[in-house]
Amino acid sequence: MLTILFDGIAYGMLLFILAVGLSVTLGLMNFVNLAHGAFAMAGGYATVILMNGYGVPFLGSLPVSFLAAAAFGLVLERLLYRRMYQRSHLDQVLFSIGLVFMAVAATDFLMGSQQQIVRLPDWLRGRVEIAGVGIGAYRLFLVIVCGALVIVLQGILSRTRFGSQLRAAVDDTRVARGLGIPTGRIFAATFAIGSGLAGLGGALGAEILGLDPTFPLKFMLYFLIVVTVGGTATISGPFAAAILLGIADVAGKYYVPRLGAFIIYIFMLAVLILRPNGLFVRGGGR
């Protein structure tokens, strides 16, 4: 039952950081990006490449995926993005739609349309035991690394001057430019750290998830119901969200097989019926 339970956990968190970006562009600045799993493809693909190809090992590959995908995310904001800001929610869903379908031909006409392999370091393979409880050392790194990412995360957000301007900038993008906080490059760097974020959680997540150039279609709702479940305006309410949908799929696919691939859609009906905004609100909402 432990081992079920942290099993759950280490998914939900690597959902969390698959997802999170997701939440920050939707959350923070209003942004419908169905694309975001192309972003968590190009990390899950930048790891491959360094691993198979030029033997970097995994923990080296792990930073390079963040920054190949930040960077693959700011220059797409800056030459596509940034021009849909201000058009409907219907519009920026067909055009990052688009985006999904071409990320996909890409991928498949360059790498071809197998499963990748990553291959992890032996330290990270095998189990270990903690109370006499027997752990994936491989899930335990998870559990160390996006529990560090979320501290990180909320204290950004919360307690420096870049989370202090982007959220003002956000509230009211006139009046933030009018007091001189720089909203396009405040947009630019929070779009590229949510990729950023993607491309790590693809490289953690290639090994458990698998890799291949379907990845943003089969994780696309995943990301979705992770983001409507916890709700926008927080990142407590995703990470509470992913946590709770991970253990939810883990124990409802090993008790109960052939309802397990449903569990996770139960449980999302049953908190919107009864939180339509999600776990969590802004002050005031319902």
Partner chain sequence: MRSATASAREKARQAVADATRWQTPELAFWAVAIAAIFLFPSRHLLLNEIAIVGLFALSIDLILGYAGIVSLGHAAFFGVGAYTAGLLAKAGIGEPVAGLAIAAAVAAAVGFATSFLVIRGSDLTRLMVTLSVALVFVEIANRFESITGGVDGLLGISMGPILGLFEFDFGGTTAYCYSLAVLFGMFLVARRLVRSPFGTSLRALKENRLRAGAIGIPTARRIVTIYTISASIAGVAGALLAQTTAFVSLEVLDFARSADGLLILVIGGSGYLYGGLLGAIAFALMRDALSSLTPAYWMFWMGAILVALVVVGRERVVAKFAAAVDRLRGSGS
The other form holds:
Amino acid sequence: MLTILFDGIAYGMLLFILAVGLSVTLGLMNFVNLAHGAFAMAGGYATVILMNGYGVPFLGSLPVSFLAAAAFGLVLERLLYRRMYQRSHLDQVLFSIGLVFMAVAATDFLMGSQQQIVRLPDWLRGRVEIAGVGIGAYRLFLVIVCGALVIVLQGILSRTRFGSQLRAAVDDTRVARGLGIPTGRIFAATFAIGSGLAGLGGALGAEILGLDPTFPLKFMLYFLIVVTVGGTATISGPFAAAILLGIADVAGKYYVPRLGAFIIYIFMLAVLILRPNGLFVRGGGR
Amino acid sequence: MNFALETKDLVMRFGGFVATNRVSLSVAPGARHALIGPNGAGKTTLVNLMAGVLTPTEGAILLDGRDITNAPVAARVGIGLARTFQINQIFATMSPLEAVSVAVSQRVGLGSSMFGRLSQMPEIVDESADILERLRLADVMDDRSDRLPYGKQRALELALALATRPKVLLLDEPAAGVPESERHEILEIVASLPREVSILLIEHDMDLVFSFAETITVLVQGAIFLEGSAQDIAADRRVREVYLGEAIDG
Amino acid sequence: MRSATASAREKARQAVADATRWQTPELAFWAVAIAAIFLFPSRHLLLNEIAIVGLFALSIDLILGYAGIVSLGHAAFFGVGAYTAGLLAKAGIGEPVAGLAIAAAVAAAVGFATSFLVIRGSDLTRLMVTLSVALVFVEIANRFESITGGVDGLLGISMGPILGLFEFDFGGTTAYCYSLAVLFGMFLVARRLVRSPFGTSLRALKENRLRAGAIGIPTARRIVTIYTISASIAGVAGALLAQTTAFVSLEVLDFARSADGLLILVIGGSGYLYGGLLGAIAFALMRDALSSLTPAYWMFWMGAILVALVVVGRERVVAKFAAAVDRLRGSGS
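Having seen the form predicted alone, can you show the form predicted in complex with the partner chain?
Let us now look at the entire complex, which starts with that chain.
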């Protein structure tokens, strides 16, 4: 019981790291980026290549997966995404679906269609016992790493100059621009960081979520759920949504495997109908 | 006799902000009634409440004695309440003829006709043509609406409202932004509306208000500040201070 | 003044009459579609597929091009129609037209039930809702393996002759004629629909929902209606696929199918009904050409086309194309 809860939390935290970038792009640029998962996949494959091809240790490959996905995100933002911010949601959707298809096919071409295996170091395998609850060592590692990241992110947002500029830009882009905040540069930086986090999430999650070329399609809805259920106004909203989703998914698969993903879909549909602006958006809102 | 349109103790709160504060406003049948007030007085909020875009926090709205407080926008139009918008809301790629004929077909109950053809509904086409003619849009009836000059778009805004054959018409700054040369056209059209239509005019332009309105309500900070005949309001010192003064300074 | 009014009325009547008249390119399009039966006798299977995909794209056009509803899950209705037709045939109702009618009704029912989910909310919530509705159907088809055949697909469908008269053949000739006839019938319905007062009111609510409500159009009811109709047509397309290929697999519900439908519309242009059909032809030709180059990576090229179309601007591409058509028409008349 507690083990499942803990697994769910670990899974939820992972989802948060994967999806937080999407939440910011959506809140900041009002951009529907269905290709977010492609950046996560890029991070995952970066780790696989480094570990299997160059013998880089797991921990050493994680920062590289962040940087690789962030660089990838930055280049695409400057080249393509930038032009799409002012377009209709339909255009954005088609554009990002196109990117997903290209990413899926290109990965298939370069890496093959099989599942990739990330060999975890020994100390991350096996179980630890905490207060009588058996916990997978890797799950514990995930909670610690992701938890630390959440705290760092929250700190950046609330303490730094960049954070306050970002919050201003999310609140009202036009006003922020009027105040002389370089929104274009903030967009790019945020996009890169969000992509980087997704890449890190992809690397961390390869063990749990699996990693193959269809990754961006398979998890597209999960990321979108985190964002729509959590809303885009804060990062605590998506965080709560991700934890909730993680626990519900793990518990659902454990207790009622026959229903599988149904619970998640139905739950999300219910949220969307009852609270179209997200579950954790303060009443009133807009 | 019922008022054409009446609000009773209408309250609208957005979070902690009170945009409409216990407004009881009565528009008499056939009225030429103006609603004025400084910027941010809550005029547009009040119009949106009456039209059904917003639902009031408290209070009631009656149309000809009938409670429409919770009626959807389209239902209000169906029983004779129409409005124009301060900022043009037109159908960009449709022609004025298409737009007006949609409104007319909807009014006569053929709006959901799926297999009917407009070419076999001459009464709708003729009525649409007449409305366009009256609003001096006949020449451009076949052009794309978003390519019309601004004054013509403003006239189309009015044409759409008239096509619903309203009993009560809410005019939200009908001449806003219209260049001086086309302005008199809009004003003439407003002045020539038949008396059966009760009109509530929301306006900034004092010339227009005093040339048109017989009754004036002054709204300040969401609440009714004063109400009276046009002469009374014009002569009232407090109105001059609160509103006209501000208008002159600004 | 009186004569001025009369001329305004005349002008209006003229404009209204012109709007529903069949244009020469339209007639040419259908003439070519029929002529294709004789022109490409060896390509009937491909033509059949184009007709079905075109019908599916047409159904999306009705909600996207006319009502402005973006859907990422229209495959749900395509799949519901396909499974309905397939299961009916397995259950012994092998007459295709009857199967088509029932599939249309079932898909319409599902469309009606889910239409209430797309009335409210933003584009984003609609995307999510349509996407997850489609996924729910994939899950259902997956779970009820005993009925749907799960990942293996629905095997052993045997279709009877159409109306008891025309047997399906291996070359796909009957299939294409059948699909083309259904496509044309559905197209006539759609064409009539979008030019009716109902259709014009849909365009109005697409362009400006606030104003549409303010002239008395019950916008929610309109969306429910067109969504149901569109779902039904998508169901017919799915049923055609099931009947003419005698096979249904989970692919009919796939996200890629919904995305293909959108891509086809983007290629052909939305909001004038022929976009889906022309797009389907272009799509099939492109796939043929590109997959003969790199068979496994067709998906990559499809993605690249999407990105290019959107980045360059669909309007610009379509406008160029329209200008070319205009020039042709100008030189023709």
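Positions refer to the first chain, counted from 1. All of these numbers come straight from a predicted model, not from anything done at the bench. Heads up, when I say rigid core I mean the largest set of C-alphas that superpose within 1.5 Å between the two forms.
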query: Cα displacement of I144 between the two forms reaching 2 Å, rigid core superposed; finding: no
query: Core-aligned C-alpha movement of I181 between the two forms, 2 Å or more; finding: yes
